[in-house]
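In structure tokens, one chain follows: the form predicted alone.
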Amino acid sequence: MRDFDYLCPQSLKEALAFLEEHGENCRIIAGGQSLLNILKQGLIAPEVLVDIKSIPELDYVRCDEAGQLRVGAVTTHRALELSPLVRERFGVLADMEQHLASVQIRNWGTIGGNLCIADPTGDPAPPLIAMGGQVTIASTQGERSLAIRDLFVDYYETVVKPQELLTEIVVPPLPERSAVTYAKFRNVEGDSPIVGAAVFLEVDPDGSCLDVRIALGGVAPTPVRAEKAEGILRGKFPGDGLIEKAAEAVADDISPIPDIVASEEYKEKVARVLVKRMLREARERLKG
């Protein structure tokens, strides 16, 4: 590993002084839990680390008056997961954390982190972008706010640029009559999914289909929202046969991989399969 600078700004002014000092020459690095591995393989050589884990202006799980679900990015798993205000309100999200890699991991790994380092089958960004979640991206000049579904570009990478940091996720109220769930598919307890899927439903008062957001990860270089298949239930009631038709449509919303875990058909057929044990979760939680 090549010789770096280590820089620790104890506020969030200082941090991003430092990121507009340094630029392209510099990393974040929070919970550093993928940041480290990357490193370690000689990917990455940055001249500078800026260790942002001890700003306590990151750090916090709250709702704010409009009753969305505040989150600094540098919270860890396990907040998230022990957070009764989370479970209470916005409880896939405590569900997706309980199982989100190891205890040791989800101790020091942030929720931040784990989105900038953009791995296509990371935990949270399924569940989050199903649930309409945005993130705060701040720099010297200001800030600003995009959908969690446009903050990934390709493979490990997203429009974060080198002089900004994201320093905030922000998640909107559940509506009435609405249901989020989330499930992946793994080879081993604690490994990353092979494939993701989060379905967010909300119906009318007769049962149809108001509005539907289904989001994968695993599937495509970054995760990805299966519109087609959202076309298909949104204003019709959601019954098996729907769910079903809305299943294999999947398929052309995705594009796998693939690796020495899965072949591309696999990867496909499971996406297929999570999505309609997802859809039909969703319709049986909305019935209480």
Ligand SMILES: Cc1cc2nc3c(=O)[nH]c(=O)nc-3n(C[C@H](O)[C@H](O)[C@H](O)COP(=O)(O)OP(=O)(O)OC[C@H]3O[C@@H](n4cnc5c(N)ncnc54)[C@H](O)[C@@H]3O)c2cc1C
The other form holds:
Amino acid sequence: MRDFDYLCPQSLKEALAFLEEHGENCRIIAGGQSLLNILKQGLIAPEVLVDIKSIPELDYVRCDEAGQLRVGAVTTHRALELSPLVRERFGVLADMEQHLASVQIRNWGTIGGNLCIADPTGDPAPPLIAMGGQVTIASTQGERSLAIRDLFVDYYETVVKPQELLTEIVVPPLPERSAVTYAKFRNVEGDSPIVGAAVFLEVDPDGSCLDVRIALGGVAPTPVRAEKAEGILRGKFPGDGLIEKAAEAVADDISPIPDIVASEEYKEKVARVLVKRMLREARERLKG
Ligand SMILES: Cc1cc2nc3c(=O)[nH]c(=O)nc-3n(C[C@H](O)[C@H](O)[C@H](O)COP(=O)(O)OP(=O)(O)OC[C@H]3O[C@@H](n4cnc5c(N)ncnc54)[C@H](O)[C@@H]3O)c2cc1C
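Structure of the form predicted in complex with this ligand (previous: the form predicted alone):
Let us now look at the entire complex, which starts with that chain.
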């Protein structure tokens, strides 16, 4: 690992100024849980590390007047898991966090770092995408907002530029008559998912599908939406037959890459099974 300068800004403004000054030569470090691995492997060799973990204005979980959940980028997985606000109004996120890695990892790893490392098997992205979440990205030039589904470009690559910092995750309030579910499949408790699947389902008073978003992790170089499957459900009653058909169609929206843990066919099969289960579970939750 080559030497680097370590900068520890005390405010967002100071952090953004450092990023502007050092640009391509520097890298943000939050918890360091992923970054240190790639540093030690020599995959990156920044001259400067900007440590944002101790910036208080990036560490919060709150709801705004519009009922949107707002989470600062350096909020830990554990803080999200234990937040009464998250548990009460966005329970799927608290449940997802509770099953992410081990408590030691959750105590230090940050939600912003998790999204920015862009590991396609990361847990938080699918439920956040299914809920229509957004991120705010800041630089000295100002802020921009984008849907979380548009954050990811490729394997371990996001649209965040070297001079930018992801500051906040924003999740809209869940509409009436809607439910969100998330499940993952993995071999060993505490391991990253092989496949993760999240479903947002909203129905009209008659029980027909008003809106649906299906998001999957681990089945492509980035988290993906299963739009063909969504199209099959939208406007129709989500009965068992239709759910079966939608789950089968998921195969057309994904491109799993085989690895030492699972083959392409296996991941595809797991994705179909998880989506079917999550759609059924969302439908059952709507019944109350
Ligand atoms: C043993 C182990 C098991 C794990 N298991 C799981 C699991 O089951 N599921 C799961 O989802 N995750 C898992 N993780 C990932 C972990 O929980 C962290 O979320 C992830 O590693 C990010 O770590 P971090 O917050 O320390 O970010 P860092 O490692 O500090 O940063 C990660 C990357 O994001 C960039 N970055 C960080 N913050 C920002 C920001 N605000 N703006 C712009 N760029 C930023 C950094 O420059 C770096 O490129 C595991 C990690 C470990 C070590």
